[in-house]
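Let's start with one chain on its own, the form predicted alone, as structure tokens.
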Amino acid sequence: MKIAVMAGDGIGPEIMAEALKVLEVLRRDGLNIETEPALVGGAAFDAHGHPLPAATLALAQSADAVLFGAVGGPKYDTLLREHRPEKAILGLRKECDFFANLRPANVFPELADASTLKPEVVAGLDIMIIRELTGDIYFGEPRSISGAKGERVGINTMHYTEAQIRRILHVGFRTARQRSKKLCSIDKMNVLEAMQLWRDIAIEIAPEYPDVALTHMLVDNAAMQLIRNPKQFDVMVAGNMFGDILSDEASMLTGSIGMLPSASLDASGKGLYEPIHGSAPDIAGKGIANPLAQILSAAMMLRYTFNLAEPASRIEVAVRKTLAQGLRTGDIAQPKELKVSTAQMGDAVVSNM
């Protein structure tokens, strides 16, 4: 298993180090794991003048999977847009056709009190949000800022092809079939033609999955319902922008964005795996970042790209045991709970493996 390791910026290198400790345990126990590092994001710009150098992209294309940290930071905010670190992840998604983003939002029993919602609202929460990654307003043309100061106009275009919509909806239906057979398709068809097409195609596809119950929900209502009654959802499927917003909202139901992994898959199951949080430059280098989302991203990689359910479960069980032992990084710690460092959390997971 050849894995491209792209730690990135901010806390990326710190949390990636803990995920690599976990993979090393599995390698010592017999899994044929080979990792190769590459610069990406701001670190790549500093070294090579581009956030996604040709060598990094080539490694991503040749590897079996990509384990990704986080990119970005205030020092890069004044760069031309094509040089900003975030262009690296967008470029990887586009060039490798990682079109299907799977973002689980699970509440560990030990962390129900960490959510800002009442424990009884979130306890037992288990949602999978599937986000389309290569279309929509993030990639649509035309896009521009034009005009003289005082009369400037910003333009972005929501653009979806039928093929893009069909393939992500099929991922949604197949995922729902493997879970509770409930799929909620998110759109804004009442005002957006692109989203009317989305709903039309969802209705057309539904007869191919007679065992899956399909419902539809407007995105603004979905945002409200995630707060009001999140456990009504099982699998949600949405376009790029709506999925981005809803999955971040769902992450906070769990108590911390630092707990949630994600997978971005191509049509063959090859994927890029990353925590959904950012680079958190304000805490970089302090040893206090939560590495669990990065570690759980490695578990998702084993499960979805390599079809290794047992090693993936071994990691996930170790994370649950670590939390059950009361260990917490600062983002998930309640008063009187034991705060540990990034490395200590990673070591505890390794010990529990």
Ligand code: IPM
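Residues that one form lacks are left out of the comparison. Think of the rigid core as the biggest set of C-alphas that the two forms share within 1.5 Å after superposition. Numbering follows the first chain given and starts at 1. Here the structure is a predicted model, which is why all the values come from computation and not from measurement. Compared with the form predicted in complex with this ligand:
- 335-338 is the sole run of three or more consecutive shared residues whose C-alphas all shift by 2 Å or more between these two forms after the rigid core is superposed.
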Contents of the next structure:
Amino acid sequence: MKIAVMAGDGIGPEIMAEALKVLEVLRRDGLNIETEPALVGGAAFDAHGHPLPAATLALAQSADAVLFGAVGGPKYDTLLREHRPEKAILGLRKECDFFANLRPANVFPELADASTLKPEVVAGLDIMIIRELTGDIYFGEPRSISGAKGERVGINTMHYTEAQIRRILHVGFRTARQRSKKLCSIDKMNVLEAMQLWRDIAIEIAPEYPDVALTHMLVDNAAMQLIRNPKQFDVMVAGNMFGDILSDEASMLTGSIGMLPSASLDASGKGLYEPIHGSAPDIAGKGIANPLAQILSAAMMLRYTFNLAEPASRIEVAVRKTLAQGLRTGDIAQPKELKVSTAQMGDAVVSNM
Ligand code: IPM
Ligand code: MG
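Show the form predicted in complex with this ligand, please, the one above being the form predicted alone.
Full assembly next; the chain just shown is listed first.
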């Protein structure tokens, strides 16, 4: 298993170090894991003048999977758009055709109090958000800011082809089939043509999955329902933009965005695995970031790309045990609880394995 390791910026390197400790345990126990690091994001821009250097992209393409940290930071915000760290992750998704983003949001029983919502609203929550990653307003043309100062116009375009919609909806239906057979398709068909097409295709495909109950929800309502009664959902499928927003919202149901891993898969199951959170520049370098989303991303990688369910659950069980033992980084600690460092959290997961 050749894994490209791209830690990136901010807290990326700190949390990646902990995920690598976990993989090292599995390697010592006999898994044939080989890791190769590469610079990406702001770190790559600083070293090579580009957030996604050709060598980094080539490594992503030749590796069996990519374990990704986070990119971005205030010092890069004034760069030209094509040099910004975010371009790296968007470029990797597009170039490697990692179109299917799986973002599970589970509430660990130990953390039901960590959510800002009432524990009874979130306890036992287990939803899967499936987000399309290669189309939509993220990549649509035309896009520009033009015109003279005072009269400037900003343009972005929501753009989806039938093929793009179709393949992500199929991922949604297949995922629902493996879970509770309920799929909620998110759109904004009351206003947007691109989303009317999304709705039409969802209805067209549904008969191929007679065992899956398909429902549709407008994205604004979905945002509201997610905090009103999140347990009504099981699998949600959405376009790139709406999925981006809803998955951040869903993460907070679990108590902390620092807990959520994700998988971004191509049609063959190869994937990029990353926490759904960003580079958190405000806490970078302090050794206090929560490494669990990164560690759980490594578990997802074993499960989805390498079909290694057993080592994946070994990691997940160790994470649960660590939480049950009361270890908390700042983001998931209650006001009076003792806080552990990034490395202490990672070491505890390792010893629980
Ligand atoms: C995410 C992030 C990215 C996105 C950014 C960093 C480009 O918010 O993975 O959710 O918008 O997709
Ligand atoms: Mg996001």
